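The data below hold one chain only, encoded as structure tokens and taken in the form predicted on its own.
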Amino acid sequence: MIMDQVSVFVENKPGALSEITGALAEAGIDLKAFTVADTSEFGILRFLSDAPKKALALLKMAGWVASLTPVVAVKMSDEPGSLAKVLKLFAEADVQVEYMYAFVAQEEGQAYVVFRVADPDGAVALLESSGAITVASIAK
């Protein structure tokens, strides 16, 4: 499933995700899948969360430079070789992952992998047509 993914311009220094987090825990928003991105001055905060359209406008109320991005959001097997496969779909028809993130599920057994990709919605396709692909939502 495609979902909206909040991206935040962070710098680097110590307490600001402690201040980003903090403010979206205040609001009720759930982080369901994060990662970080870095240099020495400054990181990307990557996050999918229950309310992303909320997330966005809160933090840029309080001054952050955030966004959305659509990510294609895949549940699969957690076992050797489920992630293989989807890698090997997407270079068979020469989808270009530009990053990805990954997650175990809360059932067991089930992980989830975030991948940006240039054109989400052909790469959702390309995964419900080989049948061995369960494409579905995390944020609930």
Contents of the next structure:
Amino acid sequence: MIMDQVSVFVENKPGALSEITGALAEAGIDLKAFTVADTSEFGILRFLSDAPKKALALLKMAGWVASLTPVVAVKMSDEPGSLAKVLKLFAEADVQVEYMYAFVAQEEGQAYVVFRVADPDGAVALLESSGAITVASIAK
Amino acid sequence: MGYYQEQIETMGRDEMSALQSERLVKQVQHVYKNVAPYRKKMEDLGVEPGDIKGIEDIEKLPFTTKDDLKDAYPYGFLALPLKDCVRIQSTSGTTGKRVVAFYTLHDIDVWEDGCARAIAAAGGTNEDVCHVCYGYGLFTGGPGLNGGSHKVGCLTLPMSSGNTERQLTFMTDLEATILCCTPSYAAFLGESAHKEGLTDKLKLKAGIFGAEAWSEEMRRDIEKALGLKAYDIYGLTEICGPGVSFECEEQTGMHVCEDHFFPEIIDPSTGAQQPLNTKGELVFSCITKEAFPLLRYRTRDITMLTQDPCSCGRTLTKMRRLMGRTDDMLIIRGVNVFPSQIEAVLVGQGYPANYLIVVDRVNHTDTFEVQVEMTDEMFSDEVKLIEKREAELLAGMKSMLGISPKVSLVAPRTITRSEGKAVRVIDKRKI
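Given the form predicted on its own above, I would also like to look at the protein as it appears in the form predicted in complex with the partner chain.
All chains and molecules follow, beginning with the one already shown.
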């Protein structure tokens, strides 16, 4: 499914991530998955949560630069070859993955992989038509 | 050490004043007749050429500012037909702040005399090899010292700037004895020579370093690294270029070529002329130039003038080391930088003007960082897009300024604001 990911600009300095996560915790926002892209100069915190719009509004109010990006979350069985299957589908359909990250699901033997692609709707349609893959919600 | 024009350089005060008076009276007539914007300024003040009877009347004349030159760009302050001009030089600034100066053969002669005096004062003779690695071209550094070196009769090495390895090769192979460049480049050359193990091969005895402010400590370091005596030189394109004033072996300030460029110190807020040995804004009047003869040009440089006797025997008024600026212009690696230029690049690329310029001097070389606050417009969840925007900003700044800053993206609201007004510049250099 397509989910709203919150991306936040993080300057490379101690305490920045702690400030952001602290603010989210205070508002009772549950992080489902996150990743930090880092360069030598700055980082981008990207996360999925149960309340992305609320999280975005809160961070912006607190002065952070943040945005919402639609990403594709794919549920797959936690076994060799699952990810390869999806990436092969993408490759054959010429879908370029800008970045991706994974996390283990609460259900036994399942994992989620989050993909950032230019056309999320197209990617979901592609995966669903292949039949082999469940594109599922992670927010419980 | 040596004089280039002893009679002028050691002239008695009364005689100098008489010479300046005669020249100023003539110059005011020339400017009034031929430079419309300045004539208008005089008319607005109710001053006529006849009111200027001697150098003591100079206070009656209106000032010329950089804005006046900008408004009249490019020909407004030109006092002669272009057919009488033979050269153009220009400041390193950008379109908004650029000054184009015009020269007749006589003007180049005056300018080169100033540089020749500087070289002679640094001990230069026709026995010397003078290595000029100021930039050549529109920048006045290279052409000015090149001309002065010819006049003194030095064997001149017109190296221009850049390519340090080649600089050191020529310097050692051809046994250069006098080096002309910016102080920070001199320091860099010293370090490079040391690294390459060439220090023992250097034959330098004197260095003539200008176009940026430098400290006494930096002078001693350069002298030690290159085994030479370092002399300061001052000038600006609006007046002619380097050689407006130059240092002698006493190293306590720069003798002004006041037979051509009459110096005054004013209170920058009231414009009132200040007595000798008082700090204020330096103002120059060109009393002999033909094509671009600015009168009472406000340099924005802060210093003081002195006529205390000098051990070198020169009677020319001395200006002390530069003590700052009255505007927000920064000189970074010899290049003039205005914060407004950084702002123009940011706004031009669609970003708000939230930035901070941080300048420092590390190993005698200026470091130049522009911190830019991240904004919604610049942000993306993709690293490569942010880096692309950062590269565009860097390219924009390089093309605007002529030098490259390090661009750092910082979190919003991290740039200090005091009383609602942001601090735009942090200059950590100790000069």
